[in-house]
Every structure is written in C-alpha cells, then in structure tokens.
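To begin, one chain is listed below as structure tokens, in the form predicted on its own.
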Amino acid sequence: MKKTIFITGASSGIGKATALYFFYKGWNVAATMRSPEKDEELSKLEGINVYKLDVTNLEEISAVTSKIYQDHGRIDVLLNNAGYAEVGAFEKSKDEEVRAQFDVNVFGAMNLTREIIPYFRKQGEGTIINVTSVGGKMTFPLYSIYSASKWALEGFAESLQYELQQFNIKIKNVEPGPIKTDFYSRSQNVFENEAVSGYENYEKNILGNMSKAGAKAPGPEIVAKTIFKAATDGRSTLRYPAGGKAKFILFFRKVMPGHFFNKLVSKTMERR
C-alpha cells in the first residue's frame, strides 16, 4: 500500500513544494489549505487530494482527518506546516495579534497532533513532523512573537517524543533557515499602531535586511527534501536543520557564548 502524507498549509511555499516532492516520490498526498478553490496545480495531479482546512477550526480538524483516513486507508505522516509570522516592535502589537499567532503556529499544530495520535496508535506506527524554524532555537529582532511560537513548538515536540515512543510514533522538527518563499511578504503581518512611534527606521532597516536574506536564499524544495528524509530515514532524530545556512547558524548558536552570538545577530541584522 502506498504511504500517505497529510500536509497543512499546502497552498504555497514549503507546504506546496513538499506536496509535489512526495507526489513525485510515489506517495499519496493529502494537501490541505484554507482556500482550496484557489488551487490551480495540486488538485490536477492524480495522487494528490486537496482538502479545505483551517487549522484553528477544531471541527474541521476532526472531519478532515477522518476523511483523509477514509480516502487513503491510513495516514503515515502528519506534517504540521501551516504558519505565518506576526512581526514588528512588540510594543506595537495587539493582544488579538499575539493570540492569532499562537492559534495558528502552536495550537493548530497541537490540535492536529492530538487528533492524529489515535490513528497512529491504532495502526502501530506514524510520524509527526513540525516545520519550526531556526527562529525556534535562536531569535531575531522584531520577531519576538513569531520566535515565541516556534520555541513553544520546539519544546512541545521535545517533551512529547518521550511519551509517544512506546507506541512507535516518531516526533520530528524540521528547522528551516532563510528560504525563498512568500514568507517575507504574504505570510507576514507587520504590526501597525499609530499610538506608538520611534521604531520606524529600525523596523525599515531590519525587515529590509530580512527580505534581502530571503531573496538570496534557496527555494522551498530544499526543505521538502529534508522533510522527506525525516519521514523515511527510520530514525528517532528530533531535529533536522534545513537550508544552506540553517546548520551554520545553529552550530554557531550552540558553540558561541550567548553575548557574542547576540552581538553578531545585532551587527548582521542592523547593518545599513
């Protein structure tokens, strides 16, 4: 029986690239997105089924998971990929923006994970892969809320792996560095608050440098390949850096004293 991967946030970027990569590797692909009616590519490929799913909707999570299982007979991998970034000076943020960030990036992944565990226990195996970020192991200026969500996801997975290993369920985090996708445009919400001033030049400089890094970065296919490795290597490895600079960044984060590393981040991100 062909294996099946269940992907959230498959409309673009890493999710779409992963759907195509697994499809060409011979897998059944259940690609979910909030607006499947806008899809013009995945739904045309035999072997990829597209489903409507908003990861903040508990009823949709339950119904779609059940439908995917019925359609394919089993689910081998859940890829928690849906996510976006709330960015900007924290002082400018609103409570609803912070909560929305966690609703998608953290609680969406948690609720899907809770939903899939009984299916994996029943079939005696399964793999849950979270797309986190190098921003889940370190931080960048103006990304405090986004980083907080990714750090939460990293901690969640690290703890969860212990209790699920007895059921042959693997938990893995794929940690991309800068990747050339719409992350730096459509998938970012920049805080706007006219009552708070003084950050304009700083934000313009930092966000400009982040966009330049994304424009020069490799495409999402490199992350899709890492996700495929995590899904198929049979190991219990927890973390998989993805992208040309991810290993480099995380290595220096690990070996350098914190204050030196923080100065390096500041110097790199604040340069004009």
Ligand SMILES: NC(=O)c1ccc[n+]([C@@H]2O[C@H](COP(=O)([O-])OP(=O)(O)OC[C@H]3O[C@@H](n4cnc5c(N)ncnc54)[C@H](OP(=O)(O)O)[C@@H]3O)[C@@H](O)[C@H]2O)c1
The other form holds:
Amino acid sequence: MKKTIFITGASSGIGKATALYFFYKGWNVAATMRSPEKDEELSKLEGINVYKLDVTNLEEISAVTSKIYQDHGRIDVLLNNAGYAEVGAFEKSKDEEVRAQFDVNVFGAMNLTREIIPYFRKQGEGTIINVTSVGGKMTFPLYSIYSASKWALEGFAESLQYELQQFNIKIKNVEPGPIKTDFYSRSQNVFENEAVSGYENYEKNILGNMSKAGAKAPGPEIVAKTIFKAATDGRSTLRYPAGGKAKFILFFRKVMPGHFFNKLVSKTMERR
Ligand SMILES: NC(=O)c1ccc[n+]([C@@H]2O[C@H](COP(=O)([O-])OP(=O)(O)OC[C@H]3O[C@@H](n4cnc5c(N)ncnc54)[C@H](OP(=O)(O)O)[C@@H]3O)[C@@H](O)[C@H]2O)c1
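Cool, the form predicted on its own is there; where's the form predicted together with the ligand?
Starting with the chain above, the whole complex follows.
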C-alpha cells in the first residue's frame, strides 16, 4: 500500500517542495493550505490531493484529518510545516501579534498532533514531523517571539516522544537553517509601533542582513530531502538539522560556551 503524508502550509516553500519530493518518491500526498483555490500546480498531479486548512481553525483540523484518512485509508506522516515569523524589537510588538505567532507556529502544530494521535494509535504506527528551525535551538536578534515559538515546539516534541513510544509513534523535529523561500518576505510580519522609537537603525541593519542571508540560501528541496529521511529511516532520532548552515550553526551552539556563541551571533548579525 502506498504511504501517505499529510502536510500543512503546502502552498509554497518547504511545504510545497516536500509535497513534490514525496510525490516523486511514490507517496500519496495530502497537501493542505489556507487558499487551495490559488494552487496551480499540486492539484494537477495525480497522487497529490489538495485540501483547505488554516491551522488556527480547530473545526477545519478535525474535518480535514478525518477526510484525508478516509480518502487514503491511512496516514503515515503528519508534517507540521505551516509557520511564519513575527519580527522586530519586542518593545514594539502587540499582544495580538505575539498570540498570532503562537496560534500558528505552536498551537496549530499541537492541535494537529492531538488530532492525529488517535489515528496513529489505531494504525499501530505513525510519524509526526515538525518543521522547527535552528532558531529553536539558538536565537537571532529581533526574532524573540519567533524563537520563543520554535523553542516551544522543540520542548513539546522532546517531552512527547516518551509517552508516544509505547504506541510506536515517532515525533521528530527538522531544523532548517536559512532557506530561500517566501519566509523572508510575505511570511514575516514586522512590528509597527509609532509610539516606540530608537530601534530604527538596528532593525534596518539586522533585517537587511537576514534578508540577504535568505536570498543567498539554498532552496527548500534540501529540507524536503531531510524530511524524507526523517520519515523513512525507521529511527527514533529526535532532531534533524536541515541544510549545511544548520549543521554548522548547531555544532557551534553545542560545543561553544553560551556567551562566546552569543557574541558570535551578534557579531555576524550586526555587521554593517
Ligand atoms: N525559510 C527559512 O529560512 C526557514 C528556516 C527555518 C524554519 N523555517 C520554517 O519552515 C516552515 C515553512 O516556511 P517556508 O520557509 O517554506 O516559508 P513560506 O514559503 O513562506 O511558507 C510558509 C507556509 O506557511 C503557511 N501558513 C502560514 N500561516 C498559516 C496558517 N494559519 N494555516 C496554514 N498555513 C499557514 C503559508 O500559507 P499561505 O500561502 O496561506 O500564507 C505557507 O504555505 C515555517 O514553519 C518556518 O518557520 C523556515
């Protein structure tokens, strides 16, 4: 029987590249997205079914999971990929922006995970893969809210792995470094707050350096390949850095004393 992957945020970037990668590997793909009417590519491929899903909508989560299960007879992998970044000086942020970040990046993934567990228990197996980030193991300036969301997902998965092991359910985190997608443009909300000043030059410099890093980064196929490895290697490995820079960054994070590592980050990110 063909295996099935259920992907959130499959309209672009890593989610879309993963849908295509698994399709070409012979899997059934349930590609979910907020606006399926805009899709011009995935739904044309036999073997990829496109569904509407906003990960902040609990009713949609329940209905679409059930529909995907019915359509395919099973679900082997859930990929919690949908995500974006709230960025800028924390002092400028609003409560609703912080909550929106957690609604998508954290509560979306948690609600999908809670929904899929009974299906995986019934099947006697299943794998949940979260697209976290190197920003879930270290931090970048002006990404405090985004990092908090990805650190939350890292802790969530690390704890959850223990209780799910008895049901043969694996949970894994794929941690990309910088990847060239819409993440550095339409998937970032930069805080606007005229009442707060003093961060203009700092923000201009850091966000400029970030978007340059994004523009020079490799494409999302490299992450899709790592997701495929995480889905098929049969191991209980929790973390998979994705992309050469991710391995390098996380290696230094591991071996360097924290304050040296943080100095290295500020030096690199604050360069003019
Ligand atoms: N690119 C990087 O450098 C990088 C590095 C580390 C981690 N990541 C992570 O990789 C994941 C994918 O991002 P990407 O780089 O591929 O960027 P992307 O091309 O901008 O894709 C983001 C996806 O998330 C979807 N999304 C946002 N809010 C959603 C919601 N409420 N419900 C459902 N889908 C929603 C977007 O859908 P719409 O089309 O409807 O907006 C889009 O499909 C994110 O979790 C991101 O944090 C990216």
